[in-house]
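Take a look at this single chain, the form predicted in complex with the named molecule, given in structure tokens.
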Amino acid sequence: MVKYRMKKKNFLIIGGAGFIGRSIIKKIDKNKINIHILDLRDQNRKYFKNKKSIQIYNGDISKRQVFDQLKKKFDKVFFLAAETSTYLCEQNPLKCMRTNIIGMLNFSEWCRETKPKEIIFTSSMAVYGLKVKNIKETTELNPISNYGISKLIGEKIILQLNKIKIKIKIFRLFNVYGPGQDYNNLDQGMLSIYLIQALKNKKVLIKGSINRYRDFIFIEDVVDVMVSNFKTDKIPIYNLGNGKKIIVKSLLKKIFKNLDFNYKVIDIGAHTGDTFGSYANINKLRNKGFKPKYNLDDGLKKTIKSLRGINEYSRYFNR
């Protein structure tokens, strides 16, 4: 009997050492998928150690020639590298422009070259701008940062290689928390940032209103949702989020409800290009057959539950 061996998918994860790219790895390497990363950290070498099937890259992409080494007809891209810190991109925009719009390019360029099948990007609500509620993709588009408008080129630059009949999705992501997080990244993520801060300290220092608000969605429903196959709309950007509207005064609250402590909070005044207010209208999405999985509190019961794993924060707890 002559047997068949399928062949393995090669699926390239650009940004793979972040909070998004690592889950995104966890998730697909349980199936039969050769996975490639390129980022510009070298943590995944001790991460992923030994493993055959992941390959592993290293290099800045807003340089051009980081791209030469991917030489594989990849079955899908998941482009994640960023500046991802709204505060950094209006500390450094030159910085920021670099990795996000003229890393963009380069790719864009290798993309054309080598014609992926697939490409995921990872766009924000950084798009919409100063306050929105309930937001719908077609709605205006009018960023107020650096980051912003970064993300907002990413995308058309993107949208540019559906014409060369490469597959497209582009997803407008919220506020992303859970396990995996970067704890000692307190420029990214209002959630962990808070939470972190909360633990150690049992103060927190917020920069702007606490009347602020925000869309969290967990880690794990944001990974079921990059790495599903749906056909998608002419035009092929989502919102992901919760669509929960969610005050800063209130997550603030069940952070501290959450770690049992007593708690102070410490406004140190807003920095420019911060969204007051955002939540998004996920109906396209659902029309897709996505639904979150995980409210806001089932969502950090588990986040706080993987912190008292992690040796450096659970000599925090029960003090």
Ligand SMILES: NC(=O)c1ccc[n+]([C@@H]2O[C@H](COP(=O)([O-])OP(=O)(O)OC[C@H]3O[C@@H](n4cnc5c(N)ncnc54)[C@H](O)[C@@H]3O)[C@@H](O)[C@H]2O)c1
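Alongside the form predicted in complex with the named molecule that was just displayed, please also present the structure of the form predicted alone.
Just the single chain follows, nothing else.
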């Protein structure tokens, strides 16, 4: 009896060397899917130097010719590449717009030529504006930061691809955290910034009020949603958060309790473009069967456990 091997699908992850990209790679079944990565050369060398099972492409998405490398027919494309720090986008708006807008336009042009079957785009809660309180996807959008503006423009560009029958999913991410985050980048990721400062210095410098609030979603919950194959709605935009309001003061207490440290908090003043408060209404995803598996306490414990296993940080636990 002749056995036929099922043809493997091709997945492309643009920005695959980032936190979410690397987490998606761990989740994907390599026996069924060929993984292709497009990211900056230095990032690819850092994370995929010896990964022979992954097809690597190097390049800056703000340059159109970079996409000429991608000649395969892709079943699914995750577009994750972005300048993701609100703070850095305020400091260097031109870099933000080159990556997040010009890069998206280049991607869109490539999609029109190659027509991948499905695109998953990571947008941000920053598209909503100053206060994001139990907010729904249908709420009027009013971004106050360069980053939020760039993500909103990215959404509009991506949605145009619906007209040529490409399946679209847009996830407005809230505060994603967990093992594998770039702990050396203290301009991105509120929880990781506070956690590393607390671990190293037993004090935390905060930009703005300790009464600000956020919605923290664990990386495994994010990846589970992003790789799922649920049927999309007419408007394929979804809040991806935990749906819980966590005040900064409460977050800091949880961090120091888990580290078993006494602590000091220093307010160094807010930066422009910073959202005071945000947490998601996730009913739209709940209707697709999504329920977060991790609350903040569980996710924080797993994150700290992972830090204990990293040489760069393990020594701080033994002081």
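For clarity, every value in this text was computed on a predicted model and none was experimentally measured. Residue numbers count along the first chain shown, from 1. So that the term is clear: the rigid core is the largest set of C-alpha atoms that superpose within 1.5 Å between two forms.
Ser53 shows a C-alpha shift of 2 Å or greater between these two forms [criterion: core-superposed Cα displacement of 2 Å].
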